[in-house]
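For reference, the chain that follows is the form predicted on its own, supplied as structure tokens.
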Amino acid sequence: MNYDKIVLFESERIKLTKKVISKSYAKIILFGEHSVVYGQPAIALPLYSVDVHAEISLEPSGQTLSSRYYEGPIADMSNNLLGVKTLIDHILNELGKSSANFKMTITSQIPSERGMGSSAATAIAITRALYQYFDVPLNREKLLKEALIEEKITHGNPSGIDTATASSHFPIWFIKHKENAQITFNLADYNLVIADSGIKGKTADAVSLIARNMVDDSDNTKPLIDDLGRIATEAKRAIITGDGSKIGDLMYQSQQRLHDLGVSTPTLDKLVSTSKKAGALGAKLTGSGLGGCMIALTDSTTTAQRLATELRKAGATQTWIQSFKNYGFNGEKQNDNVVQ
């Protein structure tokens, strides 16, 4: 017997069986839309309930990708693909790998378009796994700036607080190229019901709007956009110290600054004021805004799942519950040494 062939043949087998699979989060911003832009402070969270996979599997021949947006050869990714397409190109590039022989499946439970973070979390999940596919050593600082290629050609200035949202198990304070640390999230016992307008967030133009109006209106938009970071540096204190009647507060104030900034619309505002009579401690849009997802603070389970069913009767198209039991931490340094 040839114990070389079988050796050989049972490593070419586990070669050709070989499939990794990573993981990535949808992000909900709390505090901080569009001032987190003009460097102000922003409070995001990952939702744990609502994610990305990104497969890859061996394949004999060739580089495809299959999404919910495109089946096919990476090479021939379409341009509104762009920021997928470079991002892998350049990854394997770096790597090493161009010539890879490889099936990418893309599986994403984020509703695109709705100020969720879904392309954010997408490029996450990507690089995650062809870092690890290729058996690379990836840490979080190398993992934020890889996804950023896409985020840069999807999105034109991204903050970045989407991808360091996307890639945490933690709620996170974030100040544009200063600070992007855990918070010591003491709320247990609260929910958030996140509902989908059914319309389409426009970031693109929201980001345009008030870059518009910063530079043409700031006597009216610069204070807006100050007192947005003002609620959050607010939040912070309250989220720390476990003050729910205080964060529902300042949500409402922070609708109200973005209302006034022009971000808002009536269907945001009707599911804002729907939930407000259900019973919320406070409620906001969240995201880029003209269109995209609305959120709402709860104090218990029973209220979140009566407020998710009215949100519904009020036009959302889909509703999501949060719990906060699962932020329970001290605020340890998240360990990003190796990223998998």
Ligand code: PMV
Second form
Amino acid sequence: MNYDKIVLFESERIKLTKKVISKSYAKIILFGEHSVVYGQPAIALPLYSVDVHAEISLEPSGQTLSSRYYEGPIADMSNNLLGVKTLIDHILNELGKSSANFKMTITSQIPSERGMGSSAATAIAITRALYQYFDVPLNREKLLKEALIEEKITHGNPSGIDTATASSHFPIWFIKHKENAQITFNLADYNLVIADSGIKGKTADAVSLIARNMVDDSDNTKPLIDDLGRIATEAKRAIITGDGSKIGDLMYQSQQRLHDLGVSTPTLDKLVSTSKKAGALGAKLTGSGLGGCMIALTDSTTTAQRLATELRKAGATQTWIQSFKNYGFNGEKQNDNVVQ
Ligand code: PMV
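Next block: the form predicted together with this ligand, after the form predicted on its own:
In what comes next, the whole complex appears, and the chain from above leads the way.
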């Protein structure tokens, strides 16, 4: 028997069936949206139950993408997916694989334009998958830098908090260009209810509205931004000590500042007041606002379930309940050197 031939066939079979799958998470900003753009601290967490998968498999010819928005050759992708296309082209070029043949399939549970970091999570999953497929090591710093290529096209002037959270396995404390660290999280008995207002958030509009007001109306705007930073710093202490009532109070304070900045909406305001009436410890919009999602903190699963029902009755189109049971600090470091 020709064993060489069998070994060759086996390696060819592996090559022909080569497939990788990478994932990333939806993100929720607990504290510090908008103020994070101006150097204030923010706290955000990955939603373990809402994720994106990017799968790459070998194809006999061409480069194609299959996703909920597009089906076909990557070269023909339309302008509304320019960020994703630019990212893929950039990485292929950088890795010297511009003429490789493959099919990429993106499966996402994250609703788009709802402040849950859909585009950032997609960029992270794509970057991880491409590096993994071509067997090139990828550290966290490089991962975040690559993903930002897509975010800059899709969002204009991102602080980087979305990509930092979508790629994290833990809640993070984030200061633009300065800190991106795992945060001690002692809230195992609490739950977060997330509700979709059913209206698309408008990140670029909301960010530029505040940028304009920082120039034209800085006497009113800057103190609100600074105060959001102060709230995030107080919230960090309360999260470390597990003080749910304090965190809830800070969420209501934060909502008031975001409302005063002009990025809440009547629907988001209504969902926040519904949460208060239904016994939430705190509630606020999350992400850019002008639509998108809101979040509410509860101290029991029963209250969380009741609240989710109330929020849907009040007009939320979708709700999620995320327990904080698995968010505790466990001493593990983010794996900086391996593609995950
Ligand atoms: O993309 P969104 O809606 O999750 O908002 C991102 C958070 C902002 O602080 C509003 C902008 C940023 O880049 O930090």
